[in-house]
Amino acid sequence: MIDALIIGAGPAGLSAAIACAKQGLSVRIVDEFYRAGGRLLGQLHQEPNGTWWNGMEEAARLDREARAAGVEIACGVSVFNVVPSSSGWIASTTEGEIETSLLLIATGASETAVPVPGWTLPGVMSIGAAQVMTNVQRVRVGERGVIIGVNILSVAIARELQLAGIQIDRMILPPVSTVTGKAGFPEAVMRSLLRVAHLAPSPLIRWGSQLMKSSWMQRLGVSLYPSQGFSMWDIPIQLRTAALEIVGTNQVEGVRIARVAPDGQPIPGSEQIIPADFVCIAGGLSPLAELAAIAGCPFAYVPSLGGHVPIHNDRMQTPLPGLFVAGNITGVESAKVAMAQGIVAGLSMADAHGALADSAELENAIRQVGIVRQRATIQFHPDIDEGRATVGQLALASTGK
């Protein structure tokens, strides 16, 4: 039996190993993904002070320090069930079960899905699928698209796209439905991308931000919205533009589009249909949480988290003795967050295996979690700090202290 088992060789889950394993504890990480390095491995964009951050290298890097510090990495291994034992928990995989003293799940985060009328053809992918498919397989997703979702998520990967050498055509909104939320609305849509003006090219964008801070100049804003768009490395980003349906008899040849009202009602007489080969859909992400269901862990509902999470407190741990999780299965938040917190994590399984020599470095491993979430050139919701405290609370409750 192991010491520590991490489900998830992604930012947090390789932090939380090497963290984990310096303290002398026998640790093995599994990964359904062939490689290790989870989201990170599509990630590159860069960040205000000129630098890039280039997820593959930062996988790299992880990967060599944790093989260094003596973890065991087996990736292309899917955990399909984990149960308690007496002395720890037992995971089942497509290779055997695994029996560990202490558990960390760090799944990450899956993609929302948006439904659109067409979706089906071939050429319509997620955005993450795109990303993948283009920095990870080195595989062109096509010569001319269109991306149906704008956030935070497709805007950055529809620059990481772009410089790979692919037409972005535009970035329009998806129809408003039941199933497409918020997302399907302008002025919904503006206020989300206003936290992140400040990392538009243009400083023009970056300047008219400043004035959009209260509603009313936001009404006005989406009221007066250019129907080409605002350009963010020249792709159109069209704020009153939605999709209607993606066209195509075999393949995707384009998509039919109209003009919307502020309340995201398609303008009769403006549709129309633009060509494109490919598309991509953004519905955001949400935690990746099945297994810490299956595992019996408590859950609260958080939308400032990106949905359900598993109740845990600062150091990572649940109210099921020996279960830790860490990174986006706790909150969508960026990858550098998940790598503090898989360092807390790490640390953590460290003193409840009696292991950890100086208790004052997971005090200072959590402090620094707070640090990086404040120095986060990317936030995907604005209210994380009160989503965190609230789940903070919960597991105190949980715990009767």
Given for the second form:
Amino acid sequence: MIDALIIGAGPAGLSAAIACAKQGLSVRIVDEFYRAGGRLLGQLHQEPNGTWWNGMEEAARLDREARAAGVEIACGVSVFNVVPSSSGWIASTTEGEIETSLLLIATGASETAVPVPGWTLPGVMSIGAAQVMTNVQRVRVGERGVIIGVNILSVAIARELQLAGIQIDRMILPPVSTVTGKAGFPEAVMRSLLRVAHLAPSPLIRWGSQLMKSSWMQRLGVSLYPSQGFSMWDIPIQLRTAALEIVGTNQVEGVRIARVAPDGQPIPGSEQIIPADFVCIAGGLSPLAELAAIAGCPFAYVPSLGGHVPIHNDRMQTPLPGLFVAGNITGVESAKVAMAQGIVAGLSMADAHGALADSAELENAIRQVGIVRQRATIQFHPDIDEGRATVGQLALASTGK
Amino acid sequence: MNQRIVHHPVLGSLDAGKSLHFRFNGTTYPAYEGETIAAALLASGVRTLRVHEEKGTPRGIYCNIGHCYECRVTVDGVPTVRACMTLVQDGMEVTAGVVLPTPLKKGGHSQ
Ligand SMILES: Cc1cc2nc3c(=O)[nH]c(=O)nc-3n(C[C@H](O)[C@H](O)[C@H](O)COP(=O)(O)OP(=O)(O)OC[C@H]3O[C@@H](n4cnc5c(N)ncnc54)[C@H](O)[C@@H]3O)c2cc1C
Ligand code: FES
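With the form predicted alone done, generate the form predicted in complex with its partner chain in the same format.
Up next: the whole complex, starting with the chain shown before.
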């Protein structure tokens, strides 16, 4: 039996593996993707100081370090069940059962689907699908496309597609419906964009965002926007335009769009069809936490963390003995935060195993998570600290830790 | 048609593996070692990987990371394989999902 099994070879899982293998534990990681790195593989962002965050290189570095520390990495293996055993946990995988004394679930996040009419046509994909196809698999998703859904992830990926020579015709909102919620309201989208304005290359947008910090200014901004919208990296972002339907017979041929009022309702007579050979849908991210649910872990619903998250303390321990969580499964944040959390989880597992040489290391790692969070370039939600505090209190209430 | 991104301003030149061939619905397509079935087909302009089992409407990839199961195909006789997660092997036989009979549905509304 191994000491620690880690499900997910993303930045959280790999960092955790390195940390606990270095404390002498025998560690195995399984991941269903064909290579290690998780969503880090597709990430390519320019940092405010101009350097590039190249996820592919980061992933390769973590993979090398983990192997050097003696971690066994098995790719192409899916885990579909976990149950407690007398001595720890048993994970059922597509390659058989694995017994372990400690289990870390670091399965990351999944994208929220937005069922715009016509979304099942070939050529329609999630924004993350386009990111992986372009940056990891190095295949063009099309010649000219439309992105439906304006948020931090879709704006970042639009730029990545552009870098690869793929034309983005425009970014627009999804139609207002019960499933799209706030993503269809120009004002709400405007407000969330203001949080990422520091990523904009154009000083104009930076200035504009400073001007529009008060809510009446935002309303003004939305209603005064020219219907053409504004551009980032020459990509038109149209907050007063929504997709009504994706059209095509055997694959995507275009998108039927309309101008919308500030409440997201289409303006009669403003409809038109624009040609496109691919469409990306961006509905945001939520923690991929099914395995923790199957394990019997209690959950909390915390919108600022992306939805339902397993309850855990700042040592990444759940109330279930020997079960740990780290990374986006605990709340949607950027890869650097996931790595910092992974280190905490790894050291915490070593501690649970009685193998942590210096407990100050764990305390430092916990502090480091907060520091990395403060400095994060990409923040998926403004109230992450509050959400984290809520989960911490629930953990305290459930375990006294 | 070849939609591979050979030159990338930040990621550099494509480091293609050994070239391979596989079949999809009876047609032979090229691929490079390390490419998924979905990526290799898209690089050749093929977007449709199956049809909806009941309605016959075409489907391709959606999530490209194994979550949605939109891309399921049959590989060397094994059904329900995710094309976005499976690497091409030389000589692989891939077939698209087809419309299946729905005997229970027809007139299935009981009084
Ligand atoms: C599509 C997508 C794109 C993203 N793009 C960005 C971006 O550009 N910038 C950014 O800052 N953040 C991005 N994120 C957020 C991203 O999740 C974090 O930045 C970071 O990668 C989270 O790390 P993680 O280790 O928690 O999870 P991940 O990196 O998601 O890794 C989880 C791993 O677990 C594996 N896994 C999941 N379930 C199972 C199972 N049942 N069995 C076996 N293996 C399993 C997955 O294959 C995956 O490799 C993206 C997220 C998604 C979903
Ligand atoms: S495209 Fe979603 S599982 Fe393959």
